[in-house]
Structures are given as C-alpha cells and as structure tokens.
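Just the one chain here, the form predicted alone, laid out as structure tokens.
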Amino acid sequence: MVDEVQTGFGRTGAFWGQEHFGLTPDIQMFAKGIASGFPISGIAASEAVMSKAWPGSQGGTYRANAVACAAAVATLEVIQEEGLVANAAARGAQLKAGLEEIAEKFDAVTAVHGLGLMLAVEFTDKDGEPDGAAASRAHQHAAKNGLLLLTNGMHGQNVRFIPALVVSEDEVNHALSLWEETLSAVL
C-alpha cells in the first residue's frame, strides 16, 4: 500500500513518488495534488483488490464531486501541458544543490533529505541531537522576509521546501538568498 497524498502528481520530480523506487502498489492512495487545491482523493487498486470490497466501502471524507472532478482534470492536463513534473525535477536538484551547498558553511545544519520539491533542512545542536530550536528560529525569520516554509519532525527539528510546481530558476535562486541570508541571521 502506498499513500501519495502529498508524494503524488509530480511532487518528488516523478509523476508518482513510488516510481523512484520502483514500487508497484497493490493498493495507492492519493489527494491534494490532483485537484489544486479542490477537495478530492482517490484510491486505486487492481480490479482483483477492490473487488474483494463490500459495495460502497470505499467511501471518504473527500468523495468526488462534479467540480472537484472538473478541477482534477484540468489540473492533470496543465501537470502534462507544462512539464510540470520535469520542472520539479529540474527546480528540486537546483534547490537541493543549492540547499546542500548553504549547509556546509553552518554546523546546525546536518542534512538536506527529500525529492523533486519536497525537501527539509535538517538542523542538530552541538551535541548532535534535533535542534526544533533553531528550525523554529529559522522558520520565522524566514517568513518575516517572505520565504514561507514549514517545520516537521518528531523535535520540529527540520524545516520542508515545498515550492509549488510552477516555480521558476529564478524563483529557487530568491529563495536560496533568503535562506542563507536567515541561517546568517539565526546560527
């Protein structure tokens, strides 16, 4: 089984996260990336899986309706139109690279992880323990400056990229500024 709600539809640089590790699910559910933003998920199976499923067991919070279903398909033909997938791989290895190479100048910072446009920055204290101390101070500094990003971790101790799919060369280049001008700021 394998969730793609937040991995799927371009996400991680390939359409499906699993397709880097060559997985084939039995069963794959999905969500948020496929309608912009409009309430609908999915799960889909072989028709051998889902018909050992009562009638009307797959039932969620986020049934499909006739706009969630409109806003899906016109979100699945602009991810085609325009790349987006192969833009997210091209933004993520810029900004990976770009994130790792900020890293080495500031001990705090211990890893970069993820793929495509989802990354964290992960950030230990001297000790090498999970520092969410200074995550949450580089969280918020960075937001004052207008780069919004989010903290994750079991000690908050990572701070996640996730540009929108749209981003541009650009675009990555500002955000990477703002983060290195932040990590002056708060380490």
Second form
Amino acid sequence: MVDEVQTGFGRTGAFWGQEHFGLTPDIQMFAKGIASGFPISGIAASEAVMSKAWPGSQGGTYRANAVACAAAVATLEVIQEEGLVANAAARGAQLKAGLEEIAEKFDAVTAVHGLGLMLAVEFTDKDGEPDGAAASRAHQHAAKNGLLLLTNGMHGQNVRFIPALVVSEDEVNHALSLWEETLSAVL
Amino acid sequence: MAQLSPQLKQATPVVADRGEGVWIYDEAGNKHLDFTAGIGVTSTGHCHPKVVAAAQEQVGSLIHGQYTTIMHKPLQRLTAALGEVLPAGLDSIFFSNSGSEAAEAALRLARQATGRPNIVVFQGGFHGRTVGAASMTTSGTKFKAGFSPLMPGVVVSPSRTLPTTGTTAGTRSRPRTSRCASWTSSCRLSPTRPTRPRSSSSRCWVRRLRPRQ
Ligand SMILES: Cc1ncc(COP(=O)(O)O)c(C=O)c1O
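Same protein, different state: after the form predicted alone, show the form predicted in complex with its partner chain.
The complete assembly is shown below, putting the previous chain first.
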C-alpha cells in the first residue's frame, strides 16, 4: 500500500510520489490535492483486489459528495491544462536551490529536504540536536512578515514550504527573500 | 458563549477573508503569501476560477446524492477522470472524505483481501488521526498518546531515511519484514515523508522491498 494522500496530484513534481521510487502498489490512497480544498479522498486497487472487500465494508453517508466530485473533476482538468505537474517540478527545483543557497549562510540551518513543492528546512542547534525552538521562531517571524509556512518533525525542527502547484517564479523568489529576511532576524 | 476547543489553536494570527492563487487576504486587506496550501490541499491555488465555476454550478443542481442510494454524474465523471491518471491496473476506486478514512479503508481492504491481520509501517510516517490510522502513524507520539488501547497488529520497520540526529540515530538498517511475514497483510509507506529527502540510498532501499514469498 502506498499513502499518496499528500504526495499525489503533482505535489512532488511527478503525478504520483511513487514514480520517483519505481513502486507498484496493490492499494493506493489519495486525498488532499484532488479537489482543491473540498473534502474527498479514496483508495484505488485492481478489480481483483477490490472485489475481495467484504459486503458492508464500504459505504458512508457523506462520501463522494457531488460538489466535491465536481470540484475534483475541474481540479484534474486544471492540473492537465495548466501543466501543473511540470510547474511543480520546475518551481520546486527553483525553491529548493534558493533554500539551499540561503541555508549556506546560516549554521543553524543544516538541511533542505523534499521533492517538488514539498520541501522542508531543518534546524539544528550547536550541539547537533534538532532545534525546534529555532524552527518555531522562524515560522512565527515569517508569518508576521506575510509568509505562511508549516512546521513538523519529531522535535518540531523543520519548517515546511508547500505552496499551491500554480505558484509562479516571481512568487517563489518573493518567498525566498522573505525567508532570508526572517532567518537574518531570528538567528 | 461557545468557543473552539483549546486544542484547536491556529499556528498563525491570520484571520482569512478570501484567497486567490497562493495569496490569502485578511479582513484588514493585508495579503499573506500562503506556502501552506491548507497542508497541501489547495493544489490549483485558492479559488481557481474553473474549480469555483464547477462547484457553483453543481451546488445549484445537486449538493448531496448519497452514493450507495443513487448514482450522480459528478461521481461518474470523477471515476472516469481518475482512470486517466491512476497507475495502470489500479482501476477500481472507493471514495471517502479524508486521508484518515482512506487509511482506514486501505487497512480494511488489505486485511479482507489477504486474511492476515498485520500491517508493516515504516518509521516516521503519518497516516491520520482515527484509531486505525493513528496506530499506523509513527511521526510523533502526540498523535497516538493518551487514548490506548490502539489497534493491534501494526509492526514498525526502520526506515532508511530516518534522521541521523537525536534519539532516532542508528537505525539505518534494512527493513526486517521477513520476521512478521506470515501474518502480514500489507506494507504501507509514504513515497516521501515531508521531512525527509529523496536520496539514491532511499530509492535503492525501496527497490529492495519484495512481496512475501
Ligand atoms: C501522508 C498522509 N496520510 C494521511 C493523512 C491524514 O489525512 P486527514 O488529515 O485528511 O485525515 C495525512 C494528512 O496530513 C497525510 O499527510
């Protein structure tokens, strides 16, 4: 089984994250990017596997809501028409290169992780331990300066960059300059 | 007066008024560059005109058509459209509402299809907050603490892409799935966890995973 909930629909610069690894799952999960914000998710399997689901095991009152389905169809069309998978790969490469360049200037920033437009910057303290406090300061300062980011990691040591797949070259550059200002202010 | 649960704290002070592309506008008219996309959800940006038009049109014709009671056109169209993009052979689709529900559905199908109870997950993955999905989640103790008993039958394999710092150091071993193979219905992995890089070693590691003999 492959969990493509977050990695699906172009997020990693390929349509599915599994493409980077040559995986061929029996069951695949999908959600998030499918409908641009409407709550809809699911699993896909071969007919042979899916037909082994027991009677009564699949159903639900609200699932496959008609408006969510219509938004999902439109989302898939937009991804195709606007070449958003290729854009995620190109803008992801730009963003990663920029984050790496900025990371060079700050000792506390020890790694830039991720694929496509699913990137994270890792903070480490002087003793080589994950630095959740520094990541949190950067996250808060960025938000105050108009750049909204996420944090994660076992110790909250990562700040994540995960913009919409439509992000432009200028918008990536704008985010990078806000990020560099942020690190100069908090580190 | 009612208020949100104290656990529902916002990570930023933004009170959103509207969104457009990668921008969020607050009530005071300030714009915020949104590099969160609702945790990777708003793929085509906030309020893409084509998505807005499709949703508005659908709201005016049918909002809810429970899918084991009646069929509706958007569901038929979506199933056909997914057929164009899903990996070859994965052509049978079940729909749910959230990532956690998809995790539960995958878990249930794997057990029913194989008749085996155990699931191997890879260290560091997040699969959701419902009991089954939380039991398969190893990205942080906060997602699975305080509501035991969790679901049994989950076996955690070391992941090749674990951090080399802190408490998780020293786990760069091959996954030992063979140990639990006879009871194992499936392996579950995230192609790339948010915090970890793709490296050539992680790709080689993934390629060494083999179906149970
Ligand atoms: C890989 C992955 N699986 C599952 C989930 C759970 O999805 P949800 O929050 O919609 O239940 C998430 C959510 O972040 C996710 O990233």
